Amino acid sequence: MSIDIMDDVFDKALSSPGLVQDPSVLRSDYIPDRLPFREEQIRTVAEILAPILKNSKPSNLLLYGKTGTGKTAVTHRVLERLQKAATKTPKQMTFAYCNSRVAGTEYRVLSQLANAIGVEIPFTGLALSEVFARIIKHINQSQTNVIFTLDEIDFLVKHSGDDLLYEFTRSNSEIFPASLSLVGISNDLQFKDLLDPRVLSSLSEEEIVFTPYTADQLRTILNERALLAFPPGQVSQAAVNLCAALAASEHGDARRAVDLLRVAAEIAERKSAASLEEEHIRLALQHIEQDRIGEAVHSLPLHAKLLLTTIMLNQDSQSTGEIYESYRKLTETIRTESLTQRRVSALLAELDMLGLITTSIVSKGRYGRTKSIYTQVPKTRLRDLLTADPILKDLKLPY
C-alpha cells in the first residue's frame, strides 16, 4: 500500500508542470544581478575598498543590520566586480570569505579563509598562532593585498572572544609591501560593546547601516524574484502583497520574505494550484514558525540550551543574576564548566534576537531596575525540542 502511495506522488510529480519554472531565484544563497535599495550602501562599499586596485590597504569596514537587510548580497556583489577589476592592475589580490556562525570555532574560521588563500590548513592540529603565521607568512611572501570577509562576525566574538580580530587588526604591522583588511558584517547593532578597548583601538574601521526594508520595498523585490522564478500569472499580486507585508512586520527580512514565497510555492504544487494565492502564503507562515523555531534550538551551543532549560524551568520572570546562579547548579548536574557571567549576558542577548526569549527592564522603585526574562516558546514545545539534545535528555524536564 505505502510503494502505491510514493509512486503516486511521484507520477504526479513527474506530470506536473508545476509553479516554479526557475527554483534557484528562490534560494536563500542566490543573489541576484540588481539589488535595489542598496545603492547607496554598494557605493559606499566600493568607495572604501577602491584604494587596493592603487596598491594602497583599505579601511577596515563593519556592516551592521537585521538578517535579511542586504548584507551579505551587497559584499558579495562589490568584490565580485572588485575581482574583475584587479584583472586590470599587475598587482596580486585575493578575496576570502568566511560565515562564523557556520564554521563554528576560530580554528575552523581561520582554516577555512587560509586554504581559500592558497594555504593549506589540515582540518584539525594546529595551533591558532601556527594557522595565522602561516597566513601571514603567506601574505607575506606572495605580496598579496588580501580582504578577508568574516560574516557574523558578531558569533565569533559572543562565542571564542575576540583575540582573533585583535590579532587581525594588528597583523599589517607584519605584513609590508602587502596588506590585510577585514570587513565584518554583524546582525547585532551592539556588536563593538563586546569588544575590549584594544581591539578597537587597532580596528581603526569605518561602519555602515543597513536598515530594514519597508513593505513596499519587499514588495518591489518579491514581483522582481517572481518574474524571474514563475511563468506570467501564476503568482497573486494580493500573495505578494501578504508576503512583503508579513515578512516588513517583522524586522524587515528580505529573505524570509523570499523564503515564505518558496515554501508557498511548495504548498501551492502540493496541493496541485492553478496559482500561488493568499492562503498560500499563510500555510507557508504556519510551517515556516515552526520550522525555525526548531532549527533555532537545535543549533544552540549547549550551554545556550542549559540557559534556555534554567528559564523554562522558572514559571516566572528571571534576573539576569537568578539565571546566571541557576545555570550554575544546572552546569554542575550534568558535570561541565560553566561560562563567566559576562559570556552568559552575551548568550542572552543572542537568544534575545533569534525571538526564544524576550526581556524586559522592570523598575524596583529605590532598588533600582532590573532585566526580566521569559521564553517566548511554549514550554511543552520547548522541551521536546531541548531533550533531543543527547546531553539533556536525562534531565526529566517538566511540562
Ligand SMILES: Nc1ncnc2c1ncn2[C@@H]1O[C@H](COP(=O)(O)OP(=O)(O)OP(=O)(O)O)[C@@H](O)[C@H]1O
Contents of the next structure:
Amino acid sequence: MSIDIMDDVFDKALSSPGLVQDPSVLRSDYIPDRLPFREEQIRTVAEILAPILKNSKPSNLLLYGKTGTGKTAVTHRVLERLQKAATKTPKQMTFAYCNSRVAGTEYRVLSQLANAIGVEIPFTGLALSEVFARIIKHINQSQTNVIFTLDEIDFLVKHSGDDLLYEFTRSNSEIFPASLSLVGISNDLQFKDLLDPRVLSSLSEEEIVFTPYTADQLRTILNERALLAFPPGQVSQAAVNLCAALAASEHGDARRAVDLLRVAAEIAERKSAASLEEEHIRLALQHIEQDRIGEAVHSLPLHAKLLLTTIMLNQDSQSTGEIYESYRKLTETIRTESLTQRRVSALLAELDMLGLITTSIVSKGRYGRTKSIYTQVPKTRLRDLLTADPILKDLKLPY
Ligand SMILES: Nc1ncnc2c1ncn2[C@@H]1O[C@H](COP(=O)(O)OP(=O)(O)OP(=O)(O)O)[C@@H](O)[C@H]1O
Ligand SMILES: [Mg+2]
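Given the form predicted on its own, corresponding form predicted together with the named molecule:
The complete assembly is shown below, putting the previous chain first.
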C-alpha cells in the first residue's frame, strides 16, 4: 500500500464521526446495567447467596444453560451488588471469581482463589492438597465467609476430572464457623454425568437453568444495546430484526447476536455507510461463519483432520465403513497408526457437532439403515485449511 493510500485511509478515519459512538458496548464481555428477561434468575441467585450477609453459609449453586444465555453476566451483576451490600456490615466476606478455561489448570484455579483471599502461593511446586490446606487454614483463621465462582467449570472437569471439586465438597466439614460456598457455571448440559454422585449432589444443592432467548427477546436486548452504542436512528429496525432472527436460528444466543451487530457495524464503518442496514448484517454473518469454520478446522486433532480430508476427497456422500477404509489408507500414506473404528465414530460425531460434516441416515430397504456423510464446506477452502497443517501440507490434494 503506498503512503498516499494509507494517509487517505487514516484521514478518513480521523475526519468521519464513525457509526459507532461507544465501541466498548458491543464487546462480548460488556455487561449492561439492565439484563432483561433474566429478572427471575437474578432474584434467585441473589436469594441463594444473601445468607452470607447474615454470617451463614450460602448453599452451593450450579448455573447451567447454553452459551450466550446470560449466565456470566447475571453472576457478575449479582456479585457486584452483593459486594456493595457487604460494605454495610462489619462481617468478613470475600467473593472470588475464576474462569476455568482461561485459568487452564487446577493449580491455577486454586491459586486464583488463594490470591483473592490473600494467601500467597508459589506459581508451581506445591501439591494441590497443600494449596487447599493453606486456603482452608486461612479461611478458618480469618473467619471469612467466601463465595468462589467457577465459570466454565465443565472445562476443568473434562481436563482434570472432579478431584478438585471433591476437595471443595469435603472442605465443608473442615471450615467452621467460617464458610466456603461454590457457584459453578456450565454451558455443557451433559457435564453433570462426569461428576461423582457425591460431588454432584453437593455442588448442585441449588440449580438454576438459563433457557435460550427467543428471537423477540434478542430483539429487545439488541435494541437496548444499539441505543447505548450508536447515535439515535443510525441502526435500521430491519437490521436489528434480522440480527435477532439469525442469532435465534440455532439457539437464542445473546453473544452471537451482539457479535453479529459489532461485526456488521465494523463492515458498515469501513464502507462509510450512513447507517447500519440488513446488508451489513448479512455480510457479518458470512464473515463470522468463515472465521468459525477456520478456527474449528485449525484446532482439530490430526486424526479428525485426516477424516475430514477423506470425506473431502470423495465426491459423493459415503457410509461410515467406506470412510474408515479410505481413512486407513490415508494413515498408511503418511505412515501414521490408524485409530479404531470406534474412536473414528466418535470423531465423526464431533465433526458433525462442529458443523463441518453433515450426517444423514439412509434406509437401504431390507439391508437396514446406514449413515451417509458429506461436507458442505467449499472444498477449495477446506483444502487450504487442512493443508495449513504441516503434516498434511505435502499431500497431493486434487482441489
Ligand atoms: N438478558 C440480557 N440482556 C442484555 N445482554 C445480555 C443478556 N444476556 C446476555 N447478554 C449479553 O450477551 C453476551 C453473552 O452473555 P454471557 O457472557 O452472560 O453468556 P453465558 O451464558 O455466560 O455464555 P457462555 O456459556 O458461553 O459463557 C454478553 O455480552 C452479555 O452482556
Ligand atoms: Mg459465560
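Positions refer to the first chain, counted from 1. What you see is a predicted model, and the numbers here were worked out from it, not measured in a lab.
Each of Ala96, Tyr64, Glu47, Ile288 but one sits over 12 positions from any hinge; the one at the hinge between the rigid parts between the two forms is Ile288.
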